[in-house]
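Heads up, the chain below is alone and in the form predicted alone; it's given as structure tokens.
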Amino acid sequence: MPTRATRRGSERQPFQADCDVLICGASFAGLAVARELAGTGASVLVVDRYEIGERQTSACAIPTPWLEAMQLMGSQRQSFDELVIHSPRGTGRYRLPWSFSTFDYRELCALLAAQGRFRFETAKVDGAATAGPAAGGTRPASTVHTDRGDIRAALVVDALGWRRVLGSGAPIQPPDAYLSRGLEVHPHGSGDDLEVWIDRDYVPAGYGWSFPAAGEVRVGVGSFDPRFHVKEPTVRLARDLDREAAGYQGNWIPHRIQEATERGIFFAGDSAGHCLPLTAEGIRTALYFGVACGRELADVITGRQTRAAALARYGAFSAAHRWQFEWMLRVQRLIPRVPPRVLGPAVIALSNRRFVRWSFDHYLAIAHPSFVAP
């Protein structure tokens, strides 16, 4: 587990800044945006409540082709060519057409940040208000309020997570929001299989997992319904696997896509609901939409398009994926209704090699690594 490094108290001095691009959030989506701006000469400021790589909130697993495409293989911990899915009445072993990898969160963030060119500050973002022209120019700007002072920028990205801090109105809180909840423990240990449990004894609607990562095993439970708590089933799953329930971490996970632009601000990652329902996979989609957002911003900086055009293009790009997210959400809602006597045989039957290749290739195509450029 990472050591907390965020500056506190007297180390957090007030500051004000003007920049071309302000990226709020220094995890997968925010750093992917910054990566795309590296060659533009823009003044880019990234702010986050925590230091880069400090606050891991997921099991940190991703299709290996994405690590390769983003040049992040240095963070890889283990690779898996199979996915094992357990149910109370049967287990299926799925031979994947491409591998999944677990990775170290701090190392991946450091590698991704090194591909960008930006200034970083720790600050808690409180909100934003549309203001007048940016310093030194006539382009419209936004003023973002933080606990350390105000920041003005011509282009603003919210990659802060599901709360959608820079959106209009107060964020919808669970259990009313379209959120899943997840919790995992990180005991020391090893393993060879990437495993998932679809078992209502652990959670009525959701799944459990065990993801080995070279020296530790990430064991957790996620619930599609935020009303169901997941600590007790997480501890029980760890115990059933003869693992220690140590090193807790958890998070809310959005499972419905939202508008990717609002009030002249770009949203990427969890703040736009860019997390796939059913699987709760949000890392590669955060990278994918972060890269897309960064490209639109780069074209504004270099004069190839206006901010208004970038907002329209990026919003349309995100919206074009809505049907895929909504289709997966329907499947997410269907699985808890499948009778247990049917679920077990289905898990086994769906491990057919031809079906696995077809389904997983289509799944990867939702956010394909070929989208990434060096």
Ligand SMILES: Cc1cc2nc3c(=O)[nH]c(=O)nc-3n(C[C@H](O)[C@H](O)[C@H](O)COP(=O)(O)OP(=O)(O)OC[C@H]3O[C@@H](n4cnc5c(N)ncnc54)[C@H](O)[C@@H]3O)c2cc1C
The other form holds:
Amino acid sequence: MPTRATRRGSERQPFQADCDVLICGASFAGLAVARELAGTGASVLVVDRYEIGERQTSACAIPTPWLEAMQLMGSQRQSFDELVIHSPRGTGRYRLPWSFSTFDYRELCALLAAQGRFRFETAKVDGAATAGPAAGGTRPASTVHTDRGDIRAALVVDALGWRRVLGSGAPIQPPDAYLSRGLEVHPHGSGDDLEVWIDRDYVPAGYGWSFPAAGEVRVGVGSFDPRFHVKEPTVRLARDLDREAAGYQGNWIPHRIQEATERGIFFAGDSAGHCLPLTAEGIRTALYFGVACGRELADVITGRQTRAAALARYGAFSAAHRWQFEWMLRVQRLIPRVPPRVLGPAVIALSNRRFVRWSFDHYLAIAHPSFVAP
Ligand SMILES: Cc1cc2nc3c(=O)[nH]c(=O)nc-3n(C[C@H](O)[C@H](O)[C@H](O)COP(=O)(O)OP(=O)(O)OC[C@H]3O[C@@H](n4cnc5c(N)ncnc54)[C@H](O)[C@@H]3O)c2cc1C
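After the form predicted alone, can we look at the form predicted in complex with the named molecule?
Below is the whole assembly, all chains and molecules, this chain first.
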């Protein structure tokens, strides 16, 4: 369990702030936005209810080229040239055209935060921001309510994860929302393979995983159906792998892309549904859309475009990816319907080299690391 560093009680003083850019959420998406604003001279405030890197939100596996592109290799724990997919009727070893890496969440957040120039405060964001009248300028236009006071900012980013706290309308809560659920344990141990189980004995629609990370192994189960509880299968998968079910960590995972702008606010990462359906890979997409969002904001700060133009451009950028997310959602819905007698042979057949190269290169292209190039 991470130690709780966040200030509590009397140490948590009220504050009020006025800034150019307010970034709500200091995880992958929020810190990527902040990175792009370094050097613009903007006054940037980042808030999160926890200290940066305090709460790990995932199994922390990412295509290695993304760690390289973002200069985050210092957080890498292990790298894998193969993905091993198990089904009850066969195992396929997928030789990847690029490798996956596991990383340390706290270290990655620290490295990413160091690339930005911002003030950080722990605060819980409570409410919707109210859009002000200055649609075309950079003067303060929005107010965000937190448990420590109100913050006014010309540009506001919601990178708060699946709750989409600053979205309009009543938040749709699980299990009715387009959310998957994931839970994992982090026992000490080691391993050489990045492994996935597509096995209805564990989860009717979803998959299990075991991701080694030099000294610990992240073992979990994700269900595309939010009504299906994943604790028992997570514990069972850990037991089947002879691992201790220790160090629980879980969350909801959005599997449908949403509007990336609303009421003058920018949404990036899980808050915009930028997590890929089927694979539940949401780290590189949070970085990707965070970088895209940050670039639009930087152009507002430096006077190259208005806030309204940035909203329109970023919204269109995100929407241009909708077909890829919807396509993956269709596959996510299809796989649970494939009969087990077909699934096993398919898992093996699809591991042929040409298909793996073709499919994984297309998969990486959805949010390609070359986007980060200076
Ligand atoms: C069990 C599990 C395993 C996963 N494994 C992987 C994986 O291996 N690879 C991968 O690519 N994806 C994985 N994912 C998905 C991935 O974790 C998310 O897509 C990713 O974290 C999204 O990043 P984000 O920055 O948008 O949001 P988050 O990482 O969820 O960050 C949101 C931030 O906002 C803060 N916050 C939330 N609400 C408030 C509030 N009201 N006030 C203030 N702060 C607030 C949180 O503290 C947090 O720091 C996994 C998900 C789960 C649940």
